[in-house]
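Here we start with a single chain on its own, the form predicted on its own, put down as structure tokens.
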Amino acid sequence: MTSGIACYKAVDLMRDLQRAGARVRVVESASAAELVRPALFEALSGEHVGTSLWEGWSHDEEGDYSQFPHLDFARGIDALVVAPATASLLGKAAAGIGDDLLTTTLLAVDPRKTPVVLVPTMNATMYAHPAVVANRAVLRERGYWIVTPDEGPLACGEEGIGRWPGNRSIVAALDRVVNGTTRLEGHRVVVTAGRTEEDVDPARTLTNRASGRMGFALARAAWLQGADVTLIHGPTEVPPPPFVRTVAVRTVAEMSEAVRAALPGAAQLWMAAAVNDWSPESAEHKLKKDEWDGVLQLTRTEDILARAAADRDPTTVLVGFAVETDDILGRARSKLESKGCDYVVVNNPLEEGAGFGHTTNRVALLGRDGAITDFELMSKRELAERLVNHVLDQQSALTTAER
């Protein structure tokens, strides 16, 4: 970490990385150590914090001092994150200057072999300065990953780009460079998620209990595979994953229009949203209980899945989702055939830990070839990764067979 004013947020970033299972070692520039004391990071990490090439060198198991502390911090790591990264740090990294422990450690890591993620934070004018822009371009060409900062109020009192992008974005970027692949690089994936709402009157809606977690996990999983992801989601209390294009909708008609706009050229469409099958005739004014008989006149909504199957490009892989409580596989098979899907993912919300509102799910995946793959109860995040990988494996096998 360098001495950007956002360096105090690095404490929470370290904790979030630890919660994700990482062992974190901290190197501070001398200026950063003046703003956030090394003792804080040492207490929370249980690791020696590096601040100088000449002081506080680490011990090996026999009590001897390391002769090369910058190499000590660079060896055996899975990734290096500089957060925050000042304009000075970007310039030194681009020029290959190593004049303290942090910059020499950075030089001791080959970004073509070990991922290096830079998180610039600074004044907006500094961020847009031609020299800083050129330094970022040089670093990207050399294989460094750069997380774009947020826009908004800055510590200096000005408005613009240069804010800390948030821990979720930084951890997600690290997730992709460490765990991601390029299987979907150059391809676009569309995912629908969450519930839809249809108005009964200005105060009431007809909806369902879908949280959006499964669809959001699928969007993240596709992004980890290198895809350009468009996530179309209904109302939800769950934040969408970073780095995906989001389209917020509410009604079936809005979701239908968004899918229609995003579908052309998509490599995959994952229809994980719980779309209302029925829509009431909406009243202009709130229905009063002493004036209303309680009867709703419902009409069928558009079948977005069936229309997408008819409109998609021949190469677009279509994955539908079904929630069933009886004759689960039979009904899922019927949906796959009648809707024209390549795959259908089906689950039973009556099973413990599965379905709406849970962070876990248990599903079966049915393919057009008749194959059924059961996935045991697991987190929706892990399940999404396995589903995306399974479909990619199946499509790769089909392509190979056709050759």
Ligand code: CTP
Contents of the next structure:
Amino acid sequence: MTSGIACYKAVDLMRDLQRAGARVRVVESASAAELVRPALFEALSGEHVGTSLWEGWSHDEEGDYSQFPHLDFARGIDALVVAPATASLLGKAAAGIGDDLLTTTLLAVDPRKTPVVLVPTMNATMYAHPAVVANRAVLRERGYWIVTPDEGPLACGEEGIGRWPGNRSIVAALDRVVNGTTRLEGHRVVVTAGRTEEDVDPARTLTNRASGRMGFALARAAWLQGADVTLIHGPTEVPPPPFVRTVAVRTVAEMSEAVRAALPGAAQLWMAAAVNDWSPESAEHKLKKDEWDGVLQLTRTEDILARAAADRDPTTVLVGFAVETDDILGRARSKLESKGCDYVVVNNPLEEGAGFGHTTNRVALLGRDGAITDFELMSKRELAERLVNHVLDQQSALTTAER
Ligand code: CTP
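Form predicted on its own done; form predicted in complex with the named molecule now:
Next comes the full complex, this chain leading.
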């Protein structure tokens, strides 16, 4: 970390990275160490914190001193992140200057082999300065990943681009560079997630308990494979993953319209949203209990997936989702056929840890060719990665077979 004013947030970033399973070692520039004392990172990481080429040289259990602290920090790492990265750091990195521990460590890591993520935060005028713009371009060209800062009120009192982008974005950027592939690069993937709401009256809605987690995990999984993801989601409690294009909708009609707009040219549609099958005729005024018979007249909503199957390009792969408690595979198979999709992911909410509201799921994937693949109980995040990979494997096998 360098001495951007956001450097106090680096403490929390380290905690989030640790929570995500990372072992974190910290190198601070001398100025950053003035703002956030190394002792804080040492206490929280249990690791020696590097601040200078000349002091605190590490030594191992035998008492041997490392004469190369910059190499010590650079060796054997999965990724390097500079957060926050000042304009000065970008300039030195672009020029290949190594005049302290941090910049020499940076030089000791080849960004074409080990992912390096830079998180610039600074005053908006500095961020837009031609020298800083040019340095960013040089760094990108050399294989560095740069997380674009957020826009809004800055610590200096001005408004503009230069804010800390948030731990979720930084962790997601690292997730992509460490775990990502290019399998879906150049392809668009559309994912629907969460629930829809149909209005009963101006104060009440008819909805369900879908959390959005499964669809959000699928959007992340497709993004990790390099896809350009459009995530169409209804109201949810959990935030959508960063870096994907989100379209927030509420009703079935809104979701249908968003899918219609996003579908042309898409490689895949994952229809994970729990869409209302029924819609009441919405009352213009609030229904009063004394003046109402308690009966809701419901009509069927449009089936978004079935319509997408009728409209799609032949190359778009469609995946539907089914929730069944009886004759699970039989009903999932007839759903696959009646909707005209290529796959159906089915789960039974009566099973422990499966379905709505859980962070885990246990599903079976049915293919048009009759194949059934069972996935054991696992986190929705891992399951989503497995599902996306599975469908991709099958699609590439098909294309190879056609050749
Ligand atoms: N779906 C849709 N449009 C709807 C309803 C559902 O696109 N109006 C999609 C869902 O996103 C999901 C799949 O269709 O991918 C679920 O099928 P559905 O027939 O709605 O299943 P259930 O709601 O479980 O209905 P059923 O009572 O027939 O089991």
